[in-house]
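In the form predicted on its own, a lone chain appears below as structure tokens.
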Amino acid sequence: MANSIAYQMINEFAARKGVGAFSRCERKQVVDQLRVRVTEPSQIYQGKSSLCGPASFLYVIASDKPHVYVKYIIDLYEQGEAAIGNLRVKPGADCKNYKVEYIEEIDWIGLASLRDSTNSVFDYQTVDDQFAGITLPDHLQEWFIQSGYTQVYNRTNLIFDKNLYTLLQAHQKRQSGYVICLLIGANLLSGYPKGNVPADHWVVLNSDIQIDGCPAISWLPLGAKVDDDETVYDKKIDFKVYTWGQADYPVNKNRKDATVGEFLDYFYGYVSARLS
């Protein structure tokens, strides 16, 4: 039902004429890209920008409520502002007038507008604005709250790694129907050494977590004591996330034998939310 409403909205949007608030983005391009994302929300992709936080958030919105996502994009394009529930988004002139490159037009409109509207000091106006594009956990938490999600929890730390028990709790929440956005170091997915890069990448947990080929939930009865079990850290870990335009990106894609201990070196917690 939600998809049929979304497609009807897109068709009506396509039939209208005129240049929108994002004057450098053609209506036909936005229409074509909208249809793709309603069919496959994982096509939302931040490209070379640092907009992984908005991408994770809008991926969830487009998956749960495609008609809401479509209205959000259409309103931004035609009116220069939009709302998702009580979340008001109104990007600045530089963001709307940017000549889009290295990212598809619809994703610039949706992602950059959200990031620019949230920033109180730094404008987000080009894909090179890496610092202004960073999404803090409390921002992501507030987006979910304002957009109508409930039981929104922020279990993150920007400096220190989180523990296995925190990851297992995220796993358990996903099984209970929560959306889980993990905060990690992107080098984990790329296969590069961690170096000194702290928490810098948001992904959406899209599968159960496997430890040594078994469901991670089997470790939960130990509670917080699981962090004292040294045997678990050398076991292989495997699960899939939404990131970089893919719905099922394996966390060990470039680290085939990634262990629990190695993953935790890149793990900084999660934000969870439940659709009301």
The other form holds:
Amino acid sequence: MANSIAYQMINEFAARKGVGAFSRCERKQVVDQLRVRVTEPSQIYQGKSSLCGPASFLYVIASDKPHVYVKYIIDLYEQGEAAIGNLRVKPGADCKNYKVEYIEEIDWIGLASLRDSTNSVFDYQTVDDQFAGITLPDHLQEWFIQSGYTQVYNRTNLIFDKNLYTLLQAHQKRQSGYVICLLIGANLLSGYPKGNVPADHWVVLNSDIQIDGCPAISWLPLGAKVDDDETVYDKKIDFKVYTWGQADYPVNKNRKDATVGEFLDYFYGYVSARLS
Amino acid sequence: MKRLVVLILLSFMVACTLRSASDAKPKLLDVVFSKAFPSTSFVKVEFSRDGKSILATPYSDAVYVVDSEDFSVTSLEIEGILAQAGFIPNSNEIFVADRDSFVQLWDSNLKKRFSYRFPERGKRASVSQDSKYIAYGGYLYDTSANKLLGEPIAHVDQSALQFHGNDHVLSAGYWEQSVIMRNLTDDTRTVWRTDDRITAAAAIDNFIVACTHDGDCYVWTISGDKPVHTITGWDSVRFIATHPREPIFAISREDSVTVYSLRPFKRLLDIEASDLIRSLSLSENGIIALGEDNGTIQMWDINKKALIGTYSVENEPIYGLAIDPKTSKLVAGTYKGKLLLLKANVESHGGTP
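Having looked at the form predicted on its own, could you now put up the form predicted in complex with the partner chain?
First the chain shown before, then all remaining chains and molecules of the complex.
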């Protein structure tokens, strides 16, 4: 139902004419890209920008409420501002006039606008704006609250990596119907050492977490004591996330033998939310 | 004090000379053919090997084959968004890959002769000489054996996908910060890593060149694991254009292009643009062309370090450029769907530097 409303809105948008508020983005391309993302929300992709936070958020919105996502994009394109629930998004002139490169037009419109509207000090004007593009956990939490999600929790720490118990809680919450956005170090996915920019990437948890091939939930009865269990850290960990335009990216894709201990070194917590 | 005054005067004279050189009115390229394709955005253009056809690749729905003599247009319909299309090396055949994992091959009479669906979506594709292999995303397909070869390369966003010779394929991963050269015969893989995300890469002669988001480029020999040359720069590298036969390449940053030779390693030419560079093409007759966001096209002779001509399509970002090495005609495709065939109005130029 939501999808049919979304497609109808796209068709009406395609039939209208005129250059929108994002004058450097062709309507035809935005239409094509909208159709792709309604069919497959994981195609939302920040490209070569640092907009993984907005990408994770809009991936959740497009998956849960495709018509809301479509209206958000159309309103931004045609009117230069839009709303998702109470979340009002109004990008600045520089963001709207950007000569889009390294990212598809629709994702610049959707992701950069959200980021630019949220930034109180730093404008987000180009894909090279690495600092202004970083999404703080408080911002992601606020986006979910404003857009009508309930029971929104922020369990992150930007400096110190989080423990296994926090990860198991994320797993359990996902099973209870929550949306889980994980804050990690992107070098984990690339198979690189942790490096000196640790908490730099948002992904969406899209599968059960497996420890040694078994669902992680079996470790939950230990509660917080699980962090004291030395045996678990050497076991292999495996699960899938939405990231980089893919719905099912294995966290161990470039590090096949990644262990729980190694993963936790790159794990900085999560923001969870529930669709009301 | 006297020395200082002389120095200032000298600087002023040099600045004036440079200014007068750049202020010299450039020759306009002649328009041979121009056609608008409504609701189309071109992202790439290319000449066929014999120069008789132009492939104009839009963002979606179809690719256009234009006869470069009578300008008749044939469209090859596709569904959805295009990943990549081009002429198969050393032939007049065409490959078309879409984002929904389909790759099709069309013969020189524009009849579809082959189609294959890959297991996953991809954004880049390439076909080897004689169309024996098709690379699509991280996958490699052997058309004669009708099977996929080995494990796919885990590059989620490829900055380059290129066949090199008859037995290697190169893939560069933006996020993975690695270049992988895969041997088609035994599936061995050689990996080179960079310190930052790779925006452009190419295999040229016996070298691998990879450029990064922070503006540096690394040059390795295919057999070495340490860079033999490093090019530093401030701006992210947008494109690499390579000479089809000589070890010569050009890199573009936001609004500048530099041409290098690899044997010996040497900087050959610097070009400044007036706006963001959207396309770059290097021809085997030593001509380089660049297209800008404001619609400006520049065509240079590398050997003579001379501007051959310019053209401007007002407010039409130039997303595709290609040069026919035999005639030096230039084809340009714009983001707003205009296709132009241009010709320099000079007698002769070019030549490999």
